[in-house]
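What follows is one chain in structure tokens, specifically the form predicted alone.
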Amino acid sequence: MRPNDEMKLGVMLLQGGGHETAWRDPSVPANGGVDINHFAHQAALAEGAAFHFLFRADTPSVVDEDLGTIARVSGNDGGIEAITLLSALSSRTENIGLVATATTTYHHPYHLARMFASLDHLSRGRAAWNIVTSGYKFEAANFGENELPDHDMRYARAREFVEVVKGLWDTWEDDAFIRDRKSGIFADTAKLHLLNHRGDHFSVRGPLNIARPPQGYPVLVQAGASDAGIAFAAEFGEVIFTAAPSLEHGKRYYSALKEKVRALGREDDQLLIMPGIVPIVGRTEQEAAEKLEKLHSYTHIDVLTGVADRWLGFVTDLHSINLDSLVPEALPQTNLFQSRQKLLLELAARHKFTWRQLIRFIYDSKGHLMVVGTPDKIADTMVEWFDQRAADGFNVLPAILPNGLKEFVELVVPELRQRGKFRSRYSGQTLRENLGLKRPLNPFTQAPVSSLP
């Protein structure tokens, strides 16, 4: 059962917005990806509206293949690395959560355990880790490999990786650092525990050389939707960022994942499902439509096909396809984003999309829910998804930044509050408290013995 009837909201920190050529708009700082003030402005807008968290996607590579696409989209610049950016923003914010993406495929558990513990201390308990397995084809070559490991192998490594990180966070008990000047004891080593992990992928002795994070563990965020991804999410995830383009799809995913969570003995309110939403806000329907059309005017055909090719897994040459032909029911399986390819092909089959229609859909929404319209229309859609158990909240992907976020905050958030579906202030000190998630106990800490009879 939900502890309250208010949805959770996060926002994606992006350079120009969800539309990858939104950087061409005069309202968007052209160098925003490396401008801390641009991100701090987004953070201030979201925190002023009591959003639960800022979400920073990240990947250690250029993500596109076609040079025509790379030349025209801001996303390949990538911008500031996620943990670095959110560490900087921790000093410019007070309450909002900080979700950084980091891959388990090309990191080591000790490094990430230390970095996320550091971010949690810097922010006084507001850190979260978006756990991903690498899914972009060019990441492998940046780390001395020809190809990404097999999809299932990436998840097997990820499972052990997360267990190691959690174990490292537990190597010091919460009250191990007593810092007693009088006795001269800084740390109680009776509350220090070596990890001594030896597994298929990692050998890690420990302990971690930083105190246990204020939240116990930073909040664990995950975005998998393949069979392996859903199993991983049910086991480890606390916030799930998913793509669901329709209410029916969202309800199926929500029901299936919550059922898996319960089957593992977890409380289903300790896993929050937050689909992405791309809102195009206008005071009238026509104004919203004109905003979308303006974004379309910035977009070159190379960008349309390049972005679509990326999310379909680089398994076809869209430049050589008759764009007015129907999308086939199946494509060669990708070793990249398998769940997104499947979602997009199912959608194309249901709507009998031509390639041209599918390419435009992918570019506009990346497979997420997209709502173009007035504030009440967008709020109505979000409330419907929330009430019908398709979402516990949403990760907002403004199409253009910062104006898209500003309009959402000023026009849509009041509509949600009027319906009693979103809060007006922060209720807790840590991200876990604000999300209604329990603080994990350290397994080495013994529960106090009661003196009562």
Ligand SMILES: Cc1cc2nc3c(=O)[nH]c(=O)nc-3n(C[C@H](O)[C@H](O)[C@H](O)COP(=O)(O)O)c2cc1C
Second form
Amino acid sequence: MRPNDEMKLGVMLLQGGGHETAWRDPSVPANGGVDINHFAHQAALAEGAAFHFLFRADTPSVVDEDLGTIARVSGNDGGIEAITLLSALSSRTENIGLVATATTTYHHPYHLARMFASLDHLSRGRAAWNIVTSGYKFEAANFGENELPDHDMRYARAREFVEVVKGLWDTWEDDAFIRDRKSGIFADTAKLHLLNHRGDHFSVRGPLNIARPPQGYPVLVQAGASDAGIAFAAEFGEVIFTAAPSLEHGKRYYSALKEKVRALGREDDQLLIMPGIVPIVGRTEQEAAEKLEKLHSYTHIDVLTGVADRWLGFVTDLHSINLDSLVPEALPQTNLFQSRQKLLLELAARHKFTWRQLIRFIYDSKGHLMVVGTPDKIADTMVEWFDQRAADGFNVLPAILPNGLKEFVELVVPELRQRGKFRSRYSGQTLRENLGLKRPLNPFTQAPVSSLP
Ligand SMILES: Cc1cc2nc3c(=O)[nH]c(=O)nc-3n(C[C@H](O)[C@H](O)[C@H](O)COP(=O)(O)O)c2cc1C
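Form predicted together with the named molecule, following the form predicted alone:
What follows is the whole complex; the chain from before opens it.
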């Protein structure tokens, strides 16, 4: 039995759903990406079921190249930016965690340290940062560059970035702001610590101009799956998102990452691995299959090739390929999401996929576990992954919203509870408390400075 023996659940907030043409369904508000009520509805459903967190992905660019795809998918209207959206939702929710993506490649650490500290205060300790290094082709051109920096270079910058952000969160001790009206002393400057960081990528004096976050640090989330990404996850990550299409793949990733965490001297229950799951829920197998069929009816071939292009890293011209030919074992390496390209090619080789099969698979699941079936079958699969140590919980990626989440909450969550794997109420106030993650101590607490140089 794990010390932390409760399945964790998060849900990805999306406009129409993971299926990027689900917006065509009459049940989806077509302008959902910019409609706060659409997101508040998803938040209420998840919080009502005691989910651990809402997750909002982000990228500062459009994601596709092909105009035929851009014309048809909702994904290039990224919708409301992640930290902005979760800040708004912090006042419409009470208990659920708020995980926002922000890239270390195109931000500055001072800004992000301040924004996530603000979100943690706004939400009274429910903020988390999904640290990404940028993998979408068109981000670079929005920041004065032709190409994304090299993959390893992005991770090198990310390491220093996170060290700086953590350092900034520690610049004020927890009890530095005494706000004593009688003496007139607002801040105890003995509890103020400059950062004075000088490194390869950043020079940051500090201190931060906001009190230490309620959680010490907002929870650090990460999704690296390349060698550099896994090393980063093991060192800094507390919640790890991953795409794992099969139990074997999930178990392999889980045991390798937990081993790395232990080797670094960290407690392995302080890093939670949460693969994505795309549930297509039906009261019968047939109803679930029909739901998927209906989603397929909304897609156009340009969408399938365009979305596949994105996840394979724009390395091949899918429009000129015979879709009934077998997918080759290798493609040119991408500088974008390297590990996802590798995962998809391995899968295609194992199943001897044709291009048509692969692009459909990518559209449906993007490489995540997809389960089409009854609540019983979906719950059994989740419990199997949890019990066999392929997952500490799941990041639920509904194909269509809000109904995909509603059905999951109404039909699958009770099955998980019946199996004793999921709770029915929140156990703590902060996200850390709810996830069983320790609050980081301030390492500067024992070494005060007496004045600012
Ligand atoms: C569930 C999940 C969510 C992700 N969310 C984002 C995101 O919001 N923005 C982003 O740029 N990358 C996102 N990524 C991509 C990862 O940050 C990472 O770049 C990717 O897994 C490839 O890792 P690698 O660069 O180590 O190969 C996500 C990955 C997963 C599995």
